[in-house]
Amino acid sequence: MTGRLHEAVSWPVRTARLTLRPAVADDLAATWEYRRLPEVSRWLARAPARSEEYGEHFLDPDTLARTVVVELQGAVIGDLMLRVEDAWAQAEVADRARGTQAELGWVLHPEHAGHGYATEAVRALIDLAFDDLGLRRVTAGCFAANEPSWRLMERVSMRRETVTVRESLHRSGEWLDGMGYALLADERRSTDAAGPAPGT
């Protein structure tokens, strides 16, 4: 499934204010600029201490294949992840569950927070998942203490499915609560028909 995202979409994707495009090796420095910030890295699954270590991960072909950068007037202000996955299935129907869902992720430079850019970008990513890739379900998760992230999931109409208690080990050594959200393609269609929620 590596490369499926980049091959199935007509790039670049433009929203009202942003441009989304596949990540390339030259995006290494721009993404490291904000991913290394303590207020960002504290919530990330991987927080390399050095740019060389970050580069090894970012330049991995599998990482590039699932990464989309977010540009504002030509400058990279964030990045998104869309990792296509198999849904759980019983053995007899496992072939029908292959590549039917995706995990989403996002990071935005703090200098650009508070303007709705992350919401705009993630809504576009969800559209790509359902309309371009034909997936049936998308998921996302975060530490419960990362309130901006789960509030974003709710703004884009994702449904809270799980709250786990001290289930995730943070690099600080503390076990933290987690949250899991999801959205089905047919749920997205029904929310689209109803129109955007007030204030979003």
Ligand SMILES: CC(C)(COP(=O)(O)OP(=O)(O)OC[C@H]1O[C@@H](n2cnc3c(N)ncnc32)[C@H](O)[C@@H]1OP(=O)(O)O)[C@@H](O)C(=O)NCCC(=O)NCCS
Second form
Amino acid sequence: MTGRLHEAVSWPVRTARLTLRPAVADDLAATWEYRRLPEVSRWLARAPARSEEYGEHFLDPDTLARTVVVELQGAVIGDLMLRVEDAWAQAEVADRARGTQAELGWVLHPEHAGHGYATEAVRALIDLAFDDLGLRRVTAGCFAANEPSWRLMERVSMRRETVTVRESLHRSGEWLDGMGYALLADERRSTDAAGPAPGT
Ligand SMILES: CC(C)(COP(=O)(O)OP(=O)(O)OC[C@H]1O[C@@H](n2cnc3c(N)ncnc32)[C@H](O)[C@@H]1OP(=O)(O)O)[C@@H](O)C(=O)NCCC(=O)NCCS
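Moving on from the form predicted on its own, please list the structure of the form predicted together with the ligand.
Following is the full complex, with the preceding chain placed first.
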């Protein structure tokens, strides 16, 4: 099953170093290779113990429809999520808020961390969210302790909107703080116009 993400974009999307394309069932093994690692699954919503269990989720048509894989020289090094959502709205205008924003997510093989690949891929994902899908806002959230993730959000000019206190239960049994970030389409335009900040 393909969704709006897969249909509205002219794939593959190429960046300076990477290729982004819709996930397919054959990407199961390559994504499991890094998603099975404890340092990766530590922060993710699911930490399946076996590839069969992972496959049940990955191969769900809804999961595939919102997943984009990131390739470096033909090899899958990570995956991204773009889940189109309704914005909150009052009942009388709820129609106009449907499908106007998206939650983003990202996972990178740790072997490829530290080179700016996630930043490059997420920048491209944000571009297609605004330019191809015509969305007005993108959001992302993480545990506050997941510093690489919120540092990535800041590198791509997302704005910290919420800091929550011990509201999310981690599988360790601990209630952890969370962070929420967002970026509006018109903010992205003004960031682009201003150019990159010195030193970035
Ligand atoms: C979150 C995650 C994708 C971030 O990966 P990352 O490697 O830190 O991010 P990038 O690939 O953008 O690399 C950025 C790093 O490379 C450096 N870098 C090198 N070249 C760079 C370039 N050309 N552009 C940008 N950064 C570059 C940056 O300085 C940064 O290093 P620093 O954090 O020491 O300052 C990764 O930690 C991950 O997959 N974690 C597990 C899954 C997860 O937590 N997902 C999110 C759940 S909310």
